[in-house]
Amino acid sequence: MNIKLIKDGLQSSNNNVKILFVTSKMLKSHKDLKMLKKAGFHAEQDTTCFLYEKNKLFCGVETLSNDNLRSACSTAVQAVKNANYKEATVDVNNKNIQAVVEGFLLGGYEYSAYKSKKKQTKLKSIYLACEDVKALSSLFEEAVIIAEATCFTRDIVNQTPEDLNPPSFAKLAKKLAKENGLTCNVLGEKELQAEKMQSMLAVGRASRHESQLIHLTYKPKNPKRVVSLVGKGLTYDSGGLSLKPATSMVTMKMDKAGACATLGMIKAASELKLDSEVHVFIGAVENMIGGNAYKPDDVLVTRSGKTVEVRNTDAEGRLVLADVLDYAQESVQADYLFDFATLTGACMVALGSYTTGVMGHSSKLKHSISKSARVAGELTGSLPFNKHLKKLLKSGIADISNTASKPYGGAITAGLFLDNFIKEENKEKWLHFDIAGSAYTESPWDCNVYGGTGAGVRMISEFLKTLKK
């Protein structure tokens, strides 16, 4: 499906449907009110009504806000794809063009790589009509780049664990580097041993696939700042010897979503030609069971030298990130350090399944991210650290335990665990993003269809776009 920015009035044919957004208030005075009323259309949010004889599709919105338009565009594109039109046209302006582009591209996304018969649709092109194409072209191009980077992320998340394992993840990163002019360095298990990354290595020990640490770099001329993005890349998580229940193992291909998101972020940054130097560090690991699997009661020595008592092998993502965060901090002196992980089910208990949990020490930085998320159409919620929850990570035989002694506040205690591996000078630069709920969905919502959502890509792209030193 192509999406194009055109001069208003250029498209008009029987194969083209005009998409119109109306509120209940607008509906009362609309010239087609009589026909719409007869069809039972009340302009409620995300409802649609075709007037085929006029080649019009009416979409209900509560208000004309970007969030409502994005969601309505997602509903509209699905409706048009199920109809018999080859083209669709919608009017846009400088205020809503990003939301409209994302609504159509993200809402119209389908992952059909494993379907033996692809779903056929006649829809080939969507035209965004405006008065001044030149004035909106840069906003349009930016929106398309970010939406396509989000879809790229979704594609990776949706790949099966048999197809996307740590070595093939590294190949994918190298391919992206070649296509986008990035540099890529990959550490295999021999190099990880030399780096003393025993915590990360322990998690992947029972897998037949070698664990990989992937480092991608986008470096523009005269960068104004340096940003490090760290992703949890569990290509599959069985829970290890603390085995997950069978139903909980389904969808665990999404446990790599944090790493996939960081790839989408650096893809967008390089294509937007941003003035920030961006580094991506991914710990690509598979957590399996076997005679050589790491065990509850093991004590692991992390790259930083701190020791961790393993009390649950299903709390593995934080063990991988502990080593990768330490490596990232020693490799690059960054102005911002963000990690992304499908880390805890507890985050969904706290914030629901639509919202990304944000943790860290800098209130100013959390506020900036929250603002960028709102503009980008992503939902975030801040989860506060506190000294009382920190005490729950104490271990009687090691420096720290990988799980808390009480089951409450699990998302925060996971974030506090990671905080132990953030150097003092980087505490105010670091944020932890728990995307366990927001990264994957089996029930479509907003512009997210079944599967990976690409959570984080739009938010961080907006943050990087608006950064000022």
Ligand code: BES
The other form holds:
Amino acid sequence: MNIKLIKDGLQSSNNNVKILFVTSKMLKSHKDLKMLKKAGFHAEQDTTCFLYEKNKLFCGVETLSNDNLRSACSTAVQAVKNANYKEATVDVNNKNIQAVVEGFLLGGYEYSAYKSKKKQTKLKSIYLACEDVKALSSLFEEAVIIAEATCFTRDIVNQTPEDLNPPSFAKLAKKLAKENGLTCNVLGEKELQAEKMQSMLAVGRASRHESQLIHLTYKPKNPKRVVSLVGKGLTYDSGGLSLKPATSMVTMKMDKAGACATLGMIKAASELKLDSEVHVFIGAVENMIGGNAYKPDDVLVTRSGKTVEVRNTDAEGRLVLADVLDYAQESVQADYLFDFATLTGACMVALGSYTTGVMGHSSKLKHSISKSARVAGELTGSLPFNKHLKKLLKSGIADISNTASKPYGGAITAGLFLDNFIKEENKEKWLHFDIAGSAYTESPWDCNVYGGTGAGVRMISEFLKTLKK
Ligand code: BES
Ligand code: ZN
Ligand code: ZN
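Would you generate the structure of this protein in the form predicted together with the ligand, following the form predicted alone above?
Let us now look at the entire complex, which starts with that chain.
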């Protein structure tokens, strides 16, 4: 399915269905009201109604806001894919074009790599019709780049842990680097030993796959600033010896979603030719069990020198990030340091399963990120740090424990754990994004379908775009 921007005036036909958005108020005075009523259509949000004799598809929207249009386009494309049309046309303008592109491309996304029979659809093209193609073309192209980077992230998240393991992750990153003119440096276990990344290495010790630290760089000609993006890349999280219950282990291939998101972000940044130098640091590790596994009661010496008491091997993401964050800060002096991780189930308890938890010390930065998220159609919620929760990470034997002594506020205590590995000069530059809830879904919502959602990619692409101005 491809998407094209065209001059308006294309007539609908038996091959080409016209998609129209209507609110219940607009419906009342609509010339097709009689027929639509007969079909039982009330223009409720995310409901659709075909008038085949007119080659029209009506989509209900609560209002014509971008959020509602994005969701409606997602419903519309799924309806058209199940019909017989080869093409669909929809009117757009400079205000809604991004939401419409995202709705169609993200809502129309399907992951069929593991299906023996691919679903057949006749739909080949979606035309976005506007008055002035020239005026909208750059907005259109940007929206397509960002939506495709989001789908790229989804594709990786959706791969099985057998196919996507730390070494194959590194291979995939190298391929992206080659295609997008990025540089890519990979550290294997020997190099990680030399870097004294004992915390990250401990987590991956019982895996048959070698742990990898992947560093990608996008360098434009005269970069205006430097951005470091760090991703949790647990290609599988069994919980380790603190083994997850069987039902909680299902979907844990998605514990690499933070890392996959950072790859989508650097892909978008390079294709949008943004003026920021972007670094991606990924800790690609598999958390398994075995005679060689790290254990509760172990004390790990992190790269920073701080020691960590392991009280739960399922709180492994923070152990990997502690070392990768330290390495990232020493490798690059960044103006912004963001990490993305499916870090805690507690984040879902706090915010529900659609919202990314945002933590950090700079209110200003949290504010501008939440604005970018809103514009990009992602949900975020700020989770506040406080010194009382910080105390819960105290350890009797090491500098700090990897789990809090009380379960309440688990997303925040995980964020506070990471804070221990942020250097003083970077405190105001750092944000931690807990995407445990937002990165993966088993039931569709908004423009997200089954599987990885690509959470973070749209938000950060939008944030980097606004820095351009
Ligand atoms: N990867 C999980 C967090 C997670 C849970 C992500 C559910 C997505 C869905 C993480 O490594 C983990 O297991 N965290 C523990 C921390 C606890 C042991 C302190 C958790 O959330 O239970
Ligand atoms: Zn875990
Ligand atoms: Zn995990």
